[in-house]
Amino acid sequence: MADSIAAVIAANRFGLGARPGELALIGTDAREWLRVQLRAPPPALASAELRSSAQILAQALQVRREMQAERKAQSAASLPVDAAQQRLPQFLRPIYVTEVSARVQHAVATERPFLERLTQFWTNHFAVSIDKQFLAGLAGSFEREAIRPHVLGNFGDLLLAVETHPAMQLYLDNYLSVGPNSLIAQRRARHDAPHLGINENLAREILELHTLGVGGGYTQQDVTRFAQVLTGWSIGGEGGRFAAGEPGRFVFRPEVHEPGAQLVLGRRYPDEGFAQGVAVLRTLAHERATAQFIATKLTRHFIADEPPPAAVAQLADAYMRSGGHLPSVYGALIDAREAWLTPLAKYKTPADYVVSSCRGLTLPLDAERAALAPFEVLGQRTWQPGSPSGWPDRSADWDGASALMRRIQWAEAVGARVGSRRDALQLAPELLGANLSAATRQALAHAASASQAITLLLAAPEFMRR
């Protein structure tokens, strides 16, 4: 392999696209330039804006407390309520607002693009959605939380992180969930109250979507009886539904905790209350089915749609020998033969096609709103992929005609914006380098102005996949 295609793939394929010049400075040692990126700490999104999820939590529980309270007493004054109902809206936005922007301009900017694309594949694969109440404010430091830190470290840590997460407890309801035994459900039936029962959403996603997989070797009743492992992992907030306790953290309820050993895929747990829970999250995070997945999941995303059978087994193998360690995991899919093969076959979700052009162009992203209004327009609206499997990566999700109309509107748009402060032929082989094509290149030579030529770069089939 010519180290001028493997400088392209290093880029492009592990990366988030080449900035100019980038593709010199990764030279002839492409696999030595990503792991270099996985030696240092992760770094922290600067920006003085970000808050905890503690902190936007507890704020938005009193909003909302504040908005009941306006919206009770505007019914009974007979006015409209509509004032009131977009309170929590209007305090949560501008805090997605934030986070987008700091988060794009982090990828756009950062000179280990190779850490960042992880950091994103993980925050799809423990997938929470904006479209949820409160998680327009907690997604973002949900990732910063939860993600970020343990993307190079072992993944039961980052398991653990993220299934206590107020974001993932929210998104998920576990919070919600009571144990049918447990004291407050004998207490409300001495009262004849009505039962709260048990959720078994997020037991059913940390076996489906975040460790084995489906067909994993889990049953229903694996589902149920973690469900009931998982009660009392809540989230502190207003009493009620929430626990008592300091507002938008995590908290275990014991009161709400299902008593006594549960039998999860064939090992019994004893009742250790936290620890019970914690358990079961070691003992998936060290099983096959889990490496497997995982190692499937990592090589669709970074190789090919349909995964190499060889370059799965060898991360799993890696991810078994370690012991969950992530870089470990990370090294073998450097080593792997097929990450390394022409010509690039993924084609570019619209998040990456563009963070690759503003890092190509060198776009500024300084307003707030331009950060998220691209993301937007091209479908992939920033931590709403919709549901808990997060967004497709497959080509086929992404490249229908329509959507390829739209990818071409913006970039005309982009040309326009740009105008003739770039030089596409200039650019063209500092991007895509040896998987330039004779054709775009002469496309390019003859466009009838600059801001063509940027359009058509930007539009070129190398351009579009990675």
Given for the second form:
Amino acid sequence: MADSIAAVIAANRFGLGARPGELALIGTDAREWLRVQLRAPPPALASAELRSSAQILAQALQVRREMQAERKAQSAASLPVDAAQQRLPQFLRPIYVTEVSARVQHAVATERPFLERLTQFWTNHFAVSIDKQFLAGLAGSFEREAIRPHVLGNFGDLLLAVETHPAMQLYLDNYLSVGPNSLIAQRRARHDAPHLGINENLAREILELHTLGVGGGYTQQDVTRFAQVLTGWSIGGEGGRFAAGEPGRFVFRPEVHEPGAQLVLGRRYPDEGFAQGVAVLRTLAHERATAQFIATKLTRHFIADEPPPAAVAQLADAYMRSGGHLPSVYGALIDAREAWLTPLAKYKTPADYVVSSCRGLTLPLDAERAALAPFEVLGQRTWQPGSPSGWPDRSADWDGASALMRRIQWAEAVGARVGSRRDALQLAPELLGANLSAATRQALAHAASASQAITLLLAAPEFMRR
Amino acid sequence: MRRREFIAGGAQLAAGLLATRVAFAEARGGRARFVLVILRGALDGLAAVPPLGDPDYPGLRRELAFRGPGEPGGALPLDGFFGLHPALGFLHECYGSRELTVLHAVASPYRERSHFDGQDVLENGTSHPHALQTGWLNRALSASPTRGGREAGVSLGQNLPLVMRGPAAVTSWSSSRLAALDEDTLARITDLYAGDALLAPRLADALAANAIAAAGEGDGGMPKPVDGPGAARGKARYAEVVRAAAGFLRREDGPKVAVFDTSGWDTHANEGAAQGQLAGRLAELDAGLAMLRTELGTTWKDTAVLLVTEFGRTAALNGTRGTDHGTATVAFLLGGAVAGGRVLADWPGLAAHRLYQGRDLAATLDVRALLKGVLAEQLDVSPQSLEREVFPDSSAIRPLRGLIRA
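How about the form predicted in complex with its partner chain, since we already have the form predicted alone?
Full complex below, order starting with the chain above.
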């Protein structure tokens, strides 16, 4: 019995919800099932339609140029400019749809669900949000290019890949930031042109959200100086607000970089151009505060809303001992005693709920638009957390009355669609194993129809949690 | 330092007036309504309510500084010293009809610059992030004698924001295209949740909200969700939320309090002035509030709407024609119940040595003084409750008095 509850925990708390047969596959060594998932390199998403962010952004910049020209011509001819306004969204939207659809299909089908949950954890840790211009077209390639290849690597490499990705440069405005004493600023000052200077958005969020955490011991001065270090980190484009250079790719612009050494968190960084920022990121990746922050977030995500301090300490120690080697940290998570306790109390996020339902019922996921709909309807539109802090990760953030009603309504729609093609009573032990309650089993046995039984299974208290 | 009209902690309010007000609140009985709008992302108070009379203002805001009323792209006139962003036409109308009070140089006790901790403090009602897992508005509802039926408050959205979490029965509501539940299925799920300490009350709250929403069908009903691309959908959803809030508050037996939030205020780059990014957001907000007044109908006269944000933005423009995270900002209190037509500010000035840490508008009013004043006068929350449960350890912060029409 103890073994079988461990399988349920592995499949739900660490994974994305059991597929039929998964609990049997996990068998008696749940920890080993998780460890095996960390051994091979992470898979790339397979779809011929997925393009690189550099390609997408270069094209998007081109569309925007055409759009601006068109708008000028239209307003000169006193025609409405609305049609031109829609060109960029119309270009970005299909890319977003393709990316979400590929991601969802992978999550539903994967046999390494722990790895996929970790991927989604890091995407949310380094959140971008599609409500900012261009990001609808870039959020997917950002995850594929900056997150996925580094999930089983070192935190420092993950961090550098994220901060130098065009999506992050755009999202937190750093591509526009200019050193107040840089060559460009001095040239502008001679011509009495509008003032240029730093934008501290990315520097602050790296310290607050990506590395040290909000109580991590940095000051406003550290934020300002770090922002100066990061001046010159930008994106190639057509010139103007985007640097010259290869369109859509990260570039370092020496003429925009603030000259001179900078003192950040008590440490002096000589001016070595791009390498100055890389050096600060390296330091941040090895700070104890970063280890503590990452450990706390992982523990909250995988174990409990109020992270047990002993587990947090074990993860943080593993992080420090290994120099931020992520599989070592995940190993500590698997080894944490608290990770294997019942009850399974964490309330699923809407995305978890949808993915686990699709896995459990082996729903044939329609490609394209239909893959997006449930996430939107249940309140967690993919890659749109709305802020750089990402989606919240406590039950209270998701357990609203209206949210619950929608889940149940969606479960009813799924039940109606699936009908008698699935047998809920037979599936329930396959998905919930030893966690299936007598009350739920009874309700399923007495359901008025096969579709109602599916609805009751998805609405069951133990299916709402992980 | 230039001092504007300022009401300090009730000192100017004679005991006699206080007695009148208490009597009036009782007479208004259950009709008083309160709407809280949280502007997430830190609204730039110096752009929303520019201090045109401050000699340091134009230099800090450079090419984005507003000119005076009457000039092209100029601010709308308030009291001669402050102006109002030209996108806020409805708010300006409210000011003229004495239904809007503007409060400036306001801040929560939080003095760091994280949005997320800033919002946490604004909502938890203490001086520290994550100090409590419940919100001041829920605790105030627990302590308020004027609460109505079972659901004292409603949050427009799927989940409850922190400010609404706590012991008082509140609910959340959002319009949905999903089909209503089959009654038999619902009965079975209700049975299945009977022993569940979380799901049973949540389901009951959801059903209560739906019942109120259904009862309102006769007088205009609840909005249906809207589809459409990008910006159009954004605006439509705003309207949807406002109409739903009004739909609940109009009900005599419905909730007394509604909460919703808006985002998009984090203007780090290319903020704009009379036109542009912030102007667009403010225009949407303004239109939403105008719609709220229309939708509330006769209930508007008993309503107070409070707009607050987690903190302000830097006094000076940054290097990318935007503003970074700052400290003090504005709050707006409007509605038929508001004693308005005033700007309340103990203006600290924008001279370099007056700025907080040399960069932000300094705070001269703790937002809790404003919140306490509104809760006392609009929801009849007692001074003892305000000091103990609603805003713990806040006895030094005296409630602002006279905010609500007597």
